[in-house]
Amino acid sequence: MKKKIGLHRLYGENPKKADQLLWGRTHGSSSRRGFLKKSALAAMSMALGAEMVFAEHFPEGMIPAGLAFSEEAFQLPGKHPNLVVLNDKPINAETPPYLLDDRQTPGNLFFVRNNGIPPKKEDIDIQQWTLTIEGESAKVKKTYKLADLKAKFKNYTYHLTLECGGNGRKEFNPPAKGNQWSTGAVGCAAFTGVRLKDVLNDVGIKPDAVYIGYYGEDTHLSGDPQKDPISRGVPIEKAMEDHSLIAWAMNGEDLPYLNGYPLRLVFGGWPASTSGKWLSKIVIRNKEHDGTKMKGQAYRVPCKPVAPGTKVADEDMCIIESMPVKSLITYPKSGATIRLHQQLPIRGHAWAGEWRVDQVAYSIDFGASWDNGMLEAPVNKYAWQHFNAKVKFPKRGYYEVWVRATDEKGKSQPMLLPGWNPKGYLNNACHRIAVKIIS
């Protein structure tokens, strides 16, 4: 469902289906009361931008006046209209690959993937907002103010791309369980904020230290207070890393509310679900973190090819670290209608987790030949690389122009769907886009 569609039109059609699309209400069989969850009450919450007070006698089926009557779009808050929403409990959205165009991505358009629910806005304090160390193979416990981290430590500022690790899903056959991302769950921004080595080492790390996990304010989408909607981490040699940082700014602003604001992890190159949100302790750990979504078959893969449809024991499933190389075409837009003997400008985005691009290559029939574009360096490590090329079409009619990348390993992008596995991760088949050639 795109947000765009508009609520009429959406409860017109099916009152109660869009009522658990947009908020994840439950409705009552014999009585009203109560069927509004937890859940829900915290979506249309956001959405009015206020609590829906005396929600539960709020009528089934109904739009909230303050949307109906409304002049602006239903969109989610902070966000463009145009992001693609995947689900609402938790809320994933995604942004259309024209609307990537940008060399560093806007608060506006970088995607959102939550696991639980994000604490409500109002009752984030950022003078009182505390970052917790600990951990049994932390020397000492620590635990400092936001204020404290901002004017205690160096602060960096780098160019990181962050993709979820399901990226691509939808194109998975047999089909894979989870939120059916497309292209859209990749931005890269400039993150401002502490290297996290800065902060460890400010602490202490014991020799037996392997593993970092992180804990967020979120909470379970049961609204247990005991569970924990995700915690993850990386191993000790990764958050070590120079660019490993705990930041409070995208692009010279406060990070948005749905991408981690006041305080987030960001591990750039690898799988998102490392880069905690809402964050308020890290441990560190002497052995590799147990958190939830940590094990069994989250944000893990096969640890060899297996065919389609393999039902795959955890046992033999490995951890997704550096995400593959890929690209993406932001320009222009799917679609594009030119006159021939003209030339049509593409451009977009390469980038290859822990490794630098080395060319990026298009083609428009169908991977039979392939032309180098214009690739440029990264801003600083695991920034993602801008490219473009000028493309001319022999004769009238449909073509699609395909984008393939090449890190400095020598890796490239397969043309069609890689290796299958049970999660459907680390999709990074080329990208393609239509275009029509009139006279």
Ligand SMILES: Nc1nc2c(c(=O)[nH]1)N[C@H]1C(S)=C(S)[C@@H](COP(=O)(O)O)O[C@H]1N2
The other form holds:
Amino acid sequence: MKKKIGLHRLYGENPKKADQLLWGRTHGSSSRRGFLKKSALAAMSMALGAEMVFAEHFPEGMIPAGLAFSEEAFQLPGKHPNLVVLNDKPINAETPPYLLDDRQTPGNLFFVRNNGIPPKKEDIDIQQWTLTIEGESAKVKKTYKLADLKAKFKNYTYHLTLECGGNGRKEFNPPAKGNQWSTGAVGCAAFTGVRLKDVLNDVGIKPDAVYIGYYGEDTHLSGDPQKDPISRGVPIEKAMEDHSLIAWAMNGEDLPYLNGYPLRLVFGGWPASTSGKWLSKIVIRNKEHDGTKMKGQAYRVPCKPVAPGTKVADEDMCIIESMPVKSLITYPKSGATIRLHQQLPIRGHAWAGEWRVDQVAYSIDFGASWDNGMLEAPVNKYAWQHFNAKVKFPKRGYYEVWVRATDEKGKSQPMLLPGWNPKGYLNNACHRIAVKIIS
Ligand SMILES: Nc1nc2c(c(=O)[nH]1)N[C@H]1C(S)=C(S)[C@@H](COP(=O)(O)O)O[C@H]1N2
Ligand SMILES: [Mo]
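Complement to the form predicted on its own: the form predicted in complex with the ligand:
Below is the entire complex, every chain and molecule, led by the chain shown above.
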């Protein structure tokens, strides 16, 4: 079922677009035909494992033979080839569960959710990058260079879980439009940056401030410079929390290009749509921010539960705040085969938005009985929590391992599906894997 776009299909469908996507290679005017920008050349050399010596003669739209005859799937810049690409305009890619096994999700495995077109990598000049803070509830307007932000304010590193509000959308019935995320629009990495509140306080917040909104340097799919692909935000209370960061690093390295390089917001535990990428402006608002995808039905769920398929009026839709309790089995890969009398080690992560996870239980009899797994404390607030267990099976045959987390407020994951909602958000149903026991 997994849809991977192979190199051949990608080039077959649109060789120019393939060049652009893979190498960031833009096709120049006819006089500059075949010209490869330095950054594109570097990307290509990296993929090939050596410098492409006569690159200036390499035809446009052709697949290098060093890649053409391999089984390598279409690879996004800076990303693992086994990410599942759901869409390429805009780029959306999720991580299969077995690749989320690390406690700290590596940059090349971190999912990508774009609403528009990222700024061209070669156009990003880290020396010139600025962040402006303004808005009707800002005492003054201030612009900081990236280097000033780093030097002027204390730096913090937190492990923060980012999950797209639409993660799990695929399972809803009737189906909801949008990216058909399965389980992989989530990750937890160590983000380094400055506290948003330190910067807001430096600018000065008027007493009537209620919300902040972000703007990034990505562009609208239509190409219309007047339109923003997305401009969301959070209430001022959330903005002022210690863990709300303006971050430039992930796991001690520059942010990956597709995850907002060189600067982004990170609000752990809230829908990741609040964590603005390619961040260039923050507005302090005296009312709920009204940027693109704040109003209507975007990133909102019915304020009161509705029957599947119900049409809900905009005024009855409420903004999603904390994400719900959830867990993921990251080892073994679904379909594992083991011998009878062997114990199967299982492991994964659990998270619960603003709250702590209290318990992770597993079942091998489709939920008839449950045993508790070992659950670790979070590294810090908003970090996912690692769990593991050793599972025994009574006889040969097909089993499923189901895992269910419960948060500190006593809320557990639903077995099948949570409440249906028009846009297919907040699916926190239990994750399950298939296991075969042989003799
Ligand atoms: N500038 C900008 N910020 C953005 C987006 C975007 O399209 N543009 N997408 C948002 C959404 S919907 C999600 S889920 C997260 C995804 O973050 P990631 O791509 O780093 O995983 O970024 C958010 N921030
Ligand atoms: Mo999202």
